[in-house]
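Heads up, the chain below is alone and in the form predicted alone; it's given as structure tokens.
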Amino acid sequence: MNDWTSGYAADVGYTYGSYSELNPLREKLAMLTAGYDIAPCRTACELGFGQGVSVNIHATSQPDTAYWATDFNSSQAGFAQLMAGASGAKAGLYDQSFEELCRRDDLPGSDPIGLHGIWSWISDENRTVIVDFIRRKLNVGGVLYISYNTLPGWAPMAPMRHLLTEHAAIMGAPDRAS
């Protein structure tokens, strides 16, 4: 990939929200409610963690689970890493593209893999990379959580996404891979 963001507006910071849907304990509860028992979570992965609030809360509150996560906005990854250091969270937080993360051979399999919202904002090429990653890294019996923006609920945001993408293309920093 020549453009490491592949159209994602990486020059615009994400919100500082926390998303409980990404919590492996909540995922386990959902599976138990549906009649499925899943193994204890030993390793969790989040792709596109934004400011890293959720991944840090979950990693800090579940010290027996190792967390691996990436967000290709380096300022967001830096903030998330500072939070992990301050909290003592057991988390490997990176500012790598999905392609870079997918090529790593040091990542273990993961019990849950979570993507909150990112699926709607990335290219088809990045989606293909993520599907390959999931095929190789989601442990048997693991949980995959993907949330994404759909129409008509997100239709009012389409012009904003276009505006942010255009702003990043014209006013943003040069491509990091250049």
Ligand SMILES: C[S@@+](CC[C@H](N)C(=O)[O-])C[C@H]1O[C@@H](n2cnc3c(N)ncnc32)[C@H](O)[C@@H]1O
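Only a predicted model underlies this, so the values are computations on that prediction, with no experimental measurement involved. Numbering follows the first chain given and starts at 1. Here, rigid core means the biggest group of C-alpha atoms that superpose within 1.5 Å across both forms. Compared with the form predicted in complex with the named molecule:
Taking 2 Å as the criterion, Gly35 does not count as shifted between the two forms: its C-alpha moves by less than this amount when the rigid core is aligned.
Once the cores line up, the CA of Thr165 ends up 2 angstroms or more apart between the two forms. Residue displacement note: Gly153 has its CA displaced by at least 2 Å between the two forms (rigid core superposed).
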Second form
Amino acid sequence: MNDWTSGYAADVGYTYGSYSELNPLREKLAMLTAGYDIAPCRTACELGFGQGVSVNIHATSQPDTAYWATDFNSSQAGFAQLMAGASGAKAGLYDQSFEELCRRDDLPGSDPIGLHGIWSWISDENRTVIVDFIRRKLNVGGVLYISYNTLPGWAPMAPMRHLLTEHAAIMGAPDRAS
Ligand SMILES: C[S@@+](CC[C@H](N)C(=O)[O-])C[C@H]1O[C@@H](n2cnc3c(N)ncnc32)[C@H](O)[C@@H]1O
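What about the form predicted in complex with the named molecule, after the form predicted alone?
What follows is the entire complex, opening with the chain shown before.
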């Protein structure tokens, strides 16, 4: 296991999806539907942006919002920065771990903070780091968007997961560490 990833598998690059759930305008709509008006979004933060497709789309289409976001996978962060350079997105995209980002004192508070596909995959220590980060960085009246996996949603994939686990156990190369 690599220490710098806290157990997260980082040797395979992530997919290139975009997720409209992270769009601050969609979050505002959800809040309005629930009966809450919220302040205009001036700063937005995304933790663990993957290849950075969502953050780039949202930053480019909402130029009045300053984005800052991180993903500790340098290759993915490099791709995200390349996209931002091409689109002119106003976004600070870093390759820092949640812990490193959390320690910075030069970053502003954020109106929405978004995490998509993060919570279910990280260690308890990293969850604690993120909770502390949200306590300090989410502006009063800001929205936190956090997704997580549940068994009812993922049950159809369980047989495939079982098959792949069995394949790795039987056919995979022995772990060099053991
Ligand atoms: C399952 S992917 C989700 C990516 C993206 N949010 C999406 O939904 O497409 C999780 C991402 O979190 C990043 N990550 C995991 N642990 C991290 C940590 N401690 N600090 C920073 N990024 C981390 C990974 O590199 C990966 O890109």
